[in-house]
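Just the one chain here, the form predicted alone, laid out as structure tokens.
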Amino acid sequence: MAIHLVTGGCGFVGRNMVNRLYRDTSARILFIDDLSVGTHPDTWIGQPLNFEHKELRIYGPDERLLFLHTDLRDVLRELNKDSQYFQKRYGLNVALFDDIFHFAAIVGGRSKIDGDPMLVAQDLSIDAEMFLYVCRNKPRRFLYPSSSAAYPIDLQTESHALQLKESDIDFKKMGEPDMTYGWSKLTGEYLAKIAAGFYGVHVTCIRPFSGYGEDQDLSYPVPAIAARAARKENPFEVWGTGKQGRDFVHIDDVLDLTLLAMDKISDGRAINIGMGRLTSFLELIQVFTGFAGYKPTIKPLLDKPVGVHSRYCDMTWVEENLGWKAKISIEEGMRRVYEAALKRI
């Protein structure tokens, strides 16, 4: 039976992408995460838990979900010195992967990039010994995300935004990314053409933009401002003028894409997965308080970290090569993160 890897399986992307996996195909799935920003899987797997182990806890009748509870480090430190690792401190029979998701990052929102620059520093050695264990063992194919921060930030401001296209990152002329998050994802994009290229890895880079579900942690700008709205806050607080805008899309387009995506390519070719629309936090703020039915005041906080002004992409590339178009329109998926912070609240 093929079986997959999903590092940061517990966080927002790894998790529906484990989900998904375990819905839409018969290959076991191991899924790591240190729970630092993750859910433990017991409140979102639904699923028996069937076996437990050390860190290793098995779900599901057909035993298809192993998550194992640890630093995905430690696990390739150990994998990269011996490869039967699983097999001796689990009892897997765990060889090879066939596809391998590394959604393991230290991750946030703008709080977390502008406030603690040096600890978002670690996804350099995160994506370090990943890499070190692709190249050394050569799964079917392998998923590396970057993220739009890795675009220059002079092409974001004010009175310079810019549609951003895929050939905007030259590695041979270089912008400054967005803070250590950026540069670190600029960094894997890097060494993820080295794979390809070098070593003959299945490689494919995905630059998400701001991607948001009815499942993802308060501490994230939509489902947080759905959760206020519900609330009927009033006045609404935004971060700075609320007229800094991103490109928002639904995390089942981006599992959509990516998926596909790896099909197709293989070079480690990066590419935008968004809507290509801008959205301001303050047509954002309009949305969902129509949604609760009242128009509040509307309270700048000038003094929050921001970010850059105009984050949004160009999807030219891969609607012409790849065919592909979003299908769940903002106004659709902010409805379901509204209808889910009802039952939050």
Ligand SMILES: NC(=O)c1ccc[n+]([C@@H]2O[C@H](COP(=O)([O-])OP(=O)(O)OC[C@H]3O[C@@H](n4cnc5c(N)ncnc54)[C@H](O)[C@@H]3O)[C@@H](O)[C@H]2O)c1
Second form
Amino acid sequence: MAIHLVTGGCGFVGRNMVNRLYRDTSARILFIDDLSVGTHPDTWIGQPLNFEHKELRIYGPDERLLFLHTDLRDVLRELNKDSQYFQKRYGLNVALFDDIFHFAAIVGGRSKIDGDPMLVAQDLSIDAEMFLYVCRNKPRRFLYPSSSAAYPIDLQTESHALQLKESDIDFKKMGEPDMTYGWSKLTGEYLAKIAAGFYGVHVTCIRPFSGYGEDQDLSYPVPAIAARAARKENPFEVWGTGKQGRDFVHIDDVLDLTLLAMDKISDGRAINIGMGRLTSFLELIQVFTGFAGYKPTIKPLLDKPVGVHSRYCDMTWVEENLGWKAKISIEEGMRRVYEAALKRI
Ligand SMILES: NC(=O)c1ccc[n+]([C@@H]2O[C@H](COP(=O)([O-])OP(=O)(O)OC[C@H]3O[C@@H](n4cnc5c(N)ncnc54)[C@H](O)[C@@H]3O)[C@@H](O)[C@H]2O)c1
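Please move on to the form predicted in complex with the ligand, as the form predicted alone is already shown.
First the chain shown before, then all remaining chains and molecules of the complex.
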């Protein structure tokens, strides 16, 4: 039976991917998370706990869901020394992985990216251990999630905002990415190229823009704004002027394109994942307060961090080469988030 690895499997993207793989494949899924940010699987896995041993928990009657509660770097360091580590420590017969989805990272919203850049820089060590493991052990396929934060910030200003194309990142002619988060993602893309070109690993890179979904943490703007609209907040606070914009894309579309890209791309090339549409935070507030049926006074919080002014993508390469377009419109996706927010309050 195939076995996939999902690192950061209790985070927003990771837990959606774990559920998707469980639903759509017959493979076993090992997911690793230190729960520094992630949510314990007991709350979202929807399957009974079957077995527990040390840091390992196995869920489901078919025992296909295996959760390791630990720092990924510790596991990778052990595996990089001894390929029999899983067998020796947990009695697990896992030699090589089929697909690896590497979602473990220190991410966070604007307050973490701007407020604790050296914590976020730990992503460099997480990725370095992961790439070493991948190059030594060659899984069937490896997914590296970069980010739209890797793009040069001077292409995202109020007076000069471009619809970002994949080719706007060029290792021979570099711009400045967004803080330590963007630098670590850019470094990850560089390692992905080396893993593919030098070590022959099947690698796919994605640059998701602002992924959102019903079960996203409330520290992210979409669910936070939805929850405040559901509570009919008035005046309605917005970070900065609210005129800054992002390219919001629903998690189901993010997963669809990720899986398609892994089928088609193996050379470490990075692709955009977005709608190709800029939505400002003021527009988001309008959408959610419209669902809630009221018109609040807007209260800008000008001392809050806002990041770049306008970050959105050009999806032409993906449309032309992979024949893919997002299926979930902003209106439909935000409606789903709003309905989830109503259940939370
Ligand atoms: N969500 C998006 O829209 C988006 C956009 C661009 C890129 N990405 C990338 O996708 C990946 C997942 O993002 P996310 O939104 O799910 O973030 P998230 O913070 O929800 O998930 C990351 C998970 O990694 C875990 N983790 C952190 N350090 C770890 C460690 N040392 N060992 C084990 N687990 C660890 C956290 O506990 C968390 O559950 C990240 O690489 C992120 O940069 C996401």
